[in-house]
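First, one chain by itself: the form predicted on its own, in structure tokens.
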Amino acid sequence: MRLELRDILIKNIQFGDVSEIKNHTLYVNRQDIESLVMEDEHIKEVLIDIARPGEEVRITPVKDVIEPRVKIDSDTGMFPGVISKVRTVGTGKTNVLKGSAVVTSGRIVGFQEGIIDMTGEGAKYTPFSETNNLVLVCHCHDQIKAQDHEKSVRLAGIKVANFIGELSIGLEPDQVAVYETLPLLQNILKYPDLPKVAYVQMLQSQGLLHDTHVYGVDAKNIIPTILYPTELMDGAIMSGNCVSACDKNTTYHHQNNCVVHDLYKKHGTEINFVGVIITNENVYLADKERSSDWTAKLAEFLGVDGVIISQEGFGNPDTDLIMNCKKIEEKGIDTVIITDEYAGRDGASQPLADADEKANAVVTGGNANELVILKPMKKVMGHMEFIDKIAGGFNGNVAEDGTITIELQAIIGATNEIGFNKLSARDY
């Protein structure tokens, strides 16, 4: 498959007569966004907002954070499954609108939902303060059903990524990049001499509100499969979960998955990339042996000589980490695994939930637990009752000037075990 992703630079957003880009400038009426929204009947209400990079703003609850993308050169639409037909993704032309993003907020339901502040220490550890930010937060009818309710809130993000990625159409790209991956055979021969790497991308799917969609299909649904790298690039995977928001994939990160760009950029000099391997993360033990039992296989059918393997969450996940870790090392296959830690909020507690001996190559984003203090911002998008209340939060831990003291764990992005965040090793 052959991927061209055409970079949009979007330097600033405001509201506007007409719905448009002009002079890199996103520009956003608010009735075609509210209009949109409101076709959900779950929807009583749509508070449209916007948040730039450097402003008083802090976002919360945040549900997902979705970049606006438009397929420009065929009939398969973005965010296929879900509001486009189920056709396969990851070839052509997409348009990226590079430094916009859709941000979605609502009533707190899984109280593992997070933080994005736009300045300040909190915007040290998130990559979306750096972005230029429509935010939906959205009130759906009373007595909804906790699923529905997400559902709704997380669809109506989708629905507006679209139609804004759609106002790009006819645009030329500020910078073009092409990522392409050979069928299995012809990459082999193309690379005989590289050793063959595969990523391994655990989703989260760990019960009700712990979804992700793979082409629209919730990951709990499925066994492990592979894909080509591009798809991942180009929409194919969803974020539709609430867990803890230091280390949630949203949407924006699947489309944006560092792991994959990393590894492009070596493929045909340093590794020959061959694929992606997606598997899901289990509540029951004979549903976690099953998925890390097909991980294992399908690693060692494409011949690999290493594998890369992400997680997504903490705790109960931690034992398919170890498990497609183990069982991927014990068909002779090199693996690197890549978690955050949660140590304590003095790092000195056991940092993952499970362990073995195989796993001793690990690439951590940090520990989650760590305490960050967060000054008060003029403007709240969302509400701040729960603050307390979220993964991260404690009570007690709002003073009476509105500072807060709470964990990494709350702010969205601080530890994402794909690394897609700001923080960094040093040495003392």
Contents of the next structure:
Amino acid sequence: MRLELRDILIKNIQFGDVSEIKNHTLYVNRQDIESLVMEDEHIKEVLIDIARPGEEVRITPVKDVIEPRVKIDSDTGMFPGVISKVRTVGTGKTNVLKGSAVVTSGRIVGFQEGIIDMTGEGAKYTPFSETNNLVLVCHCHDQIKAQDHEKSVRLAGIKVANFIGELSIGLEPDQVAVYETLPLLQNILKYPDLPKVAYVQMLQSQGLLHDTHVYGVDAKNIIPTILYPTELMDGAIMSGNCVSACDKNTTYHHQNNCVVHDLYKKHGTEINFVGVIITNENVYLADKERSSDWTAKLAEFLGVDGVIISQEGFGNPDTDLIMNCKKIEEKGIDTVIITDEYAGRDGASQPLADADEKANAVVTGGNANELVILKPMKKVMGHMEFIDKIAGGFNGNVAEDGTITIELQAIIGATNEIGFNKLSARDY
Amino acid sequence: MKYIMVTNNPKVYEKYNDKLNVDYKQQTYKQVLIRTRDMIHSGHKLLTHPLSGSVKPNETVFKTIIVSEQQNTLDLDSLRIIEQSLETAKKFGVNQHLMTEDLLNDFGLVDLSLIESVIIKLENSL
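The form predicted in complex with its partner chain is what I want next, because the block you gave corresponds to the form predicted on its own; please supply it.
Okay, now the whole complex, with that chain kicking things off.
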């Protein structure tokens, strides 16, 4: 499978009379966006705004972040099984509006969380302070069920990102990168002397606000399977996960999975990157047994020498992570796990809810309990109503001048467990 | 498989009490974990992870855990998981937020949703 990613660099975003891309600026017509979002009968109002890097803006609560992309010369589109035909993606050409993002916000439940500060201390911890963001604050009708509410806001973001992506059709890219993975046997023959490596990606899949969708299928109902890495870049995976802001994977993270990108960088020189195994993180312990058995079986079946395993979320996924690690190691395959830590504000507590001596190669995305002080911003997109009640907040955490003292776990992507962040720790 | 739902969530009680075995009591999040640990010591097997959901133990007040109705010899995996979960809950401390009706409703709803997906699977197995 071969995919050409064609980056069109977006350096500014503005409202305009016509939605278009000109001279690296994305112009957005409000009416175009409003019409698209308001197609959904559950949504009664959408507030559309723009947040650029360096501006005194706070976006909260953040539901999802999506990178506008579009498939060209293809009979399908982004997010197959959701807004495009159910066809396998990951081949052909895809335009990427690099430097832009669609951010969805709005209250689904009272403890809705996630902060993006576009400047100041908080901006250092989230990658989305560096993107030109189109922000959609969606308000749904009062009597809507939470499940429908989540779906409406999720699809609003996906549809708008798709619309913006389509504005790039016909534009020449500023940079092009090609990613290719051959069918397994050909791949192994091509690099017979290099160690074979697979990536095991764990997907959050527990229930309301904790879901992920694979080709439109709720991930809690899948058994582990194999994807070509390029499928992730074309929207095969969509986030419906709204909880644990610091270590959830937004759709943007799935589109730009940096484990995949880093493995591709070493593919053919240091390692032979053979593919991705996706698995889930369910509540039912029998599901955990089944899924970890299957990841280990698939890793063995692929004949790999090593795997990288990334986690998503907090608490019970620690058990999935350790089960995956242990069972894959027992097959004689080396593992490296990527996680984050809830080690207390002083960093001295046991960081994970599960452990095993076989988990002896660990990459951490940082300590989610660490405190950070966020100065007030001139403008808030969304609301700060529950900023003391969300994860990482506490009674009295908002000072009179509006300064917030909060744990890193409140910031979107701060301790991301695919490593799409800036924190880590080293110990040998 | 026959099972018991240990919960402090009124929404779980209301939905399932008529048809399933629900061990409901007004108690704290931590007390639900301790009650489950005691049941594991008396031979019940843990069927769902006690730290279900990414909502933190010092954030929500509701918790539902499912154990087997059948008692057998002590299941060490169950014991390990419940003890680790209790340690994690202790680390996060007690919920000190002032709860509104809306918030209680939302936390209850998420806890119920997490357990609903398991009930469907349990009802489809022997």
